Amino acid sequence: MKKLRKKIFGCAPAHTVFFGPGRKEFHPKKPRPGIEHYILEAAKDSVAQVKNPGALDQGVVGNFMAARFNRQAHLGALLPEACGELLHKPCMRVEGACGSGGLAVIAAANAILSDMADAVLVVGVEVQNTVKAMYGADILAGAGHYSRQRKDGHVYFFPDLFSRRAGAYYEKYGREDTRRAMAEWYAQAIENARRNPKAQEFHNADPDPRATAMTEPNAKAFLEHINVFDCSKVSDGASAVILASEEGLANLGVAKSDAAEFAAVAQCEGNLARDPEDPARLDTTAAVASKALAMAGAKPSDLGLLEVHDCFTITGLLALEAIGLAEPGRAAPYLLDGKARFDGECPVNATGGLIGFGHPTGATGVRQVGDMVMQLTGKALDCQVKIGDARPYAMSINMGGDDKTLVSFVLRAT
């Protein structure tokens, strides 16, 4: 396995409020802001961090659909306007459906790897509630392979994919404590996010999240498997951090102790036009997983801080196992355990996670990262969990469609 041939800092995070039904100040019949707003806000808080914003060399926008939901392309020509330094230098868009995000970032990573940059504004956005959700699942579903798929597929698109890969789990492994783990899931999530003003479900006040996500799916209402809390709600949002090399972090006036390491720096693809041989497991991510810690010299074990992609609580439950914190099987008793929660041996999502946090779908793969960089950093304020030697590590998991575009990262402190 390479390892990376020099050293990558991620540094300035920063993300907006992640908008949509959940929040209080929310009304589909309002006005909202638009893309533009978001991928402004982001950067120029980001930027806003480093001494010299002129040591910025490149910028690159991570999005899925904004020429659908917002009828805007040509998203990397906006960061001039955010960063006035960035004006005349090299500037895009990359897109790998829910995945964008981490392509982004690797991207920057690509760009200093190759010494064509030193330092590298990377931004992740989305503007989802711009249509009916009816509209908006067939949008999504361009992250599926369409023309074989959508045809045929349910109104919810990728609800019933991963409705699918819980009702094959449930037949191979048992059902009733997986929707017990499915429900604990969502209240970590739920209580997480209460933590971070940012988030999605920050006013969530259910005063019983367990037995709120323990609610009968219904086919006829929704779907056979899973129920509406089992799914990442409609999100618009964007996060942005500063990818940079050592001599990049020196030239932007940013101290090692205000950055975070690359230690892995992983990305694996699936094959579209096939479905999953084994619906109850995550192939492309165990792989990425495996390929990131090989290239960290790392160990599941060694985890002490995890951000999963739950689009959905089975696949948080599918990503455990992918990743090795637990066996084929044994995602419930681990979650049930105790050993995920904000205080456990490895806390996995905590500042909410897709559920939780929310999901703007071009947004996640950076915030990811921006919220590895905060914990390591000592900078996470209400959602700071303790990361200590013995688990020096922090891991990403980014997806995009059906397991298919797997973005991961491991950080470590510097």
Second form
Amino acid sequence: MKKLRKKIFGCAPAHTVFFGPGRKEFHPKKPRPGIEHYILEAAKDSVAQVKNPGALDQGVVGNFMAARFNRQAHLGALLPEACGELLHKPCMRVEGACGSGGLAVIAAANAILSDMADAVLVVGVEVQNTVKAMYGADILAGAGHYSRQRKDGHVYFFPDLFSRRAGAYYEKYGREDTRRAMAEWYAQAIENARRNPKAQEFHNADPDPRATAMTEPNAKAFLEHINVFDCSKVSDGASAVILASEEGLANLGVAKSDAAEFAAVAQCEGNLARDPEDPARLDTTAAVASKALAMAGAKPSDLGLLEVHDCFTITGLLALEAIGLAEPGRAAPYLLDGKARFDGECPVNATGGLIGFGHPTGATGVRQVGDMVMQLTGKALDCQVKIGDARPYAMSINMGGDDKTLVSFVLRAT
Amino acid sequence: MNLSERLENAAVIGAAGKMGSGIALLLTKELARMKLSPEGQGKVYRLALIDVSEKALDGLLGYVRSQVHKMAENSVGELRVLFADRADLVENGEMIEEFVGQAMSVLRPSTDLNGAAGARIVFEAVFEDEDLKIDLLGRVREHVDPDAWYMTNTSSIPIGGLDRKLELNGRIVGFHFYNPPAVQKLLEMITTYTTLPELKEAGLELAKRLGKKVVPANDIAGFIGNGHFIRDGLHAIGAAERLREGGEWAGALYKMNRVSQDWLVRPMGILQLIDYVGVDVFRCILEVMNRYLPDRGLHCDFIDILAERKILGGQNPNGSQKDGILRYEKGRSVAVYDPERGDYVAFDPNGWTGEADRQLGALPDGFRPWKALVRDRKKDEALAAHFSALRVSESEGAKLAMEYLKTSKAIGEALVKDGVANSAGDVNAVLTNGFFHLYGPINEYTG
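Structure of the form predicted in complex with the partner chain (previous: the form predicted on its own):
The complete assembly is shown below, putting the previous chain first.
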């Protein structure tokens, strides 16, 4: 297994509010900030955390579908507007569906590892509330295999793919405990989000989210195997983080104690043109997790914090099994035993995850890295979990499409 | 010729009006559905939209387009099935646009009656004026298929009279939609002994296709809905007259409006409902009923005075309420019209309205308004408790409410006794479905 040929650090994390239904101030008919506003807010907030922005060598934007959601492509060229020091320096936008944010961080890491850069600004962004849900579903379906899957697909294309995965999982491992564990996942996401003022579910006041999430799925109204609480919502938001070499950190004027170190940088691609062999497993997720853990020289039991791509509750369960924290079919007892809770042995999605914090698709991979940096530098405020020496690593899984583009990072404190 | 064949060439007369536009929308959806079905392939569907104003027709097309669009968005699942064989339509958005385009393509707006040429089924929704309807339908008859069926959206005018005067030989039924037609589930269908059996059958089928619940009514002026509403309104105005005892109108009207809304747990007060329907429409219906049912006290000076002074209520083009018996600001009533002063008297919680509220007395403990009960599965229990508290209360509000409740029940029972409705259940169905009352007028709450 390859090791990182030099040290890479993450610093200067920043998030906008993740906005959309659920936030008190959200009203579908009221005007909202556009994509440019989000890019600028996150990027400026990040850059303001370094003493010398002139040390930034490159910029990367992770974004999935701004060309359709916002009629705006060419997002790399907006970075010099956010940070004048990037003018005439390399900037680009990368895309890998909902894994776009993770890919942007990969692109930054590659630039540093190839000695082409010592400090790279990474911004992830998506603004999706520009269209109604049924049109948003069309746009997001671009993460699937359009020519093969879309015509016969459901109105809500992606939720349907994961509803089918849930159905296959129920069939293989039993429905009752799985449904309870999915409700537990939802409830933990909401409870964690209530500690995070920037989360889309921050204002959620449901006195019994576990009961709410047990609402029986209804194929006539939505889907056969999952309900709306099993799904992340439609979100607008951006996150930013700066990646730097040791030299880059010094040039930026950022203290090592304000940065976290990457122990692993991993990316795997599945085959878009093929269906999964076993819908009750996430094969590509398993591949990327094992690659990342191997690079870090870590075991699942060394993880003290996890950022999982829970676009749907079932995806969260499947990811726990793919990482190896739970045996296949055993994610439900793992969750119901409280192991993933905020005060559990390995807290999962401490700021709310995709279901609680929100899922501006292109932002999510960057948001996960930013949150791990905040946690490992002790700056996570009310969301801060204790990461002790026994489990020193934080790990993220960012997924594009139906287990197709996978990005995983392992970080530790400096 | 069956219903589907007739619908291939249909016309709405008075299409841009309040009722006509809703009927036009319902038919547009139905014709689009037929056109896109396997049976509709290769056929031409046309829905003539006839009205006097080009501008109003233009507005109608915009309204229909936006509503059909919304409907298509809310039924994309069905569209995905409908367009399963259309390889060129893949995304939700493409199917929605295609459906809207197909629906709009059936519309033939015109200010000329000739636009309805050859129509085999005619929906008439002009103002509630018998002479106007007769004159217009007489002219329409010159253009449409000689064997056409007529569905008239009257809420009060006897169908038998129209049939005779227009010499239609049973080719007309009353097809009384409730306002707004696109939303309200209820449809009162009025037939006479001369109505063609196949038309009666087709009317029931069409109502079902349009998603309506049919309550049959017999051919007596006012039918069930207005038979109750008009008399209910007259009771409230009469009670206010007695309440004021020659004194101020404002307090008495205010009290009756509040009693009918809060004490009777209705969606809105009776005066607000008259304003919503329109004072002029109320008066027209009253005149029709009085003409066909003379010497039954179906007359009201108060309403005549308001109508003559152009205090008419009804809605603005944007749907907001116009001033009528009450004055409205941002949808809330803020003043009441006093016919003796010739002006509105502003509500004054620290003055006369506060005093009127004090005189009415408190609502029973645990009172919950219509809005709170409408989705409550146990609303019947709540209503029973509410009315049994009213029965033993000595407050003025409770006494007025009980008198009102008994009058409403008597009106309902008379509709059955006089043969307007076939059963108490039909009367209650009209009031609960068409007027959104939580309970029918024929009930046990009077004790």
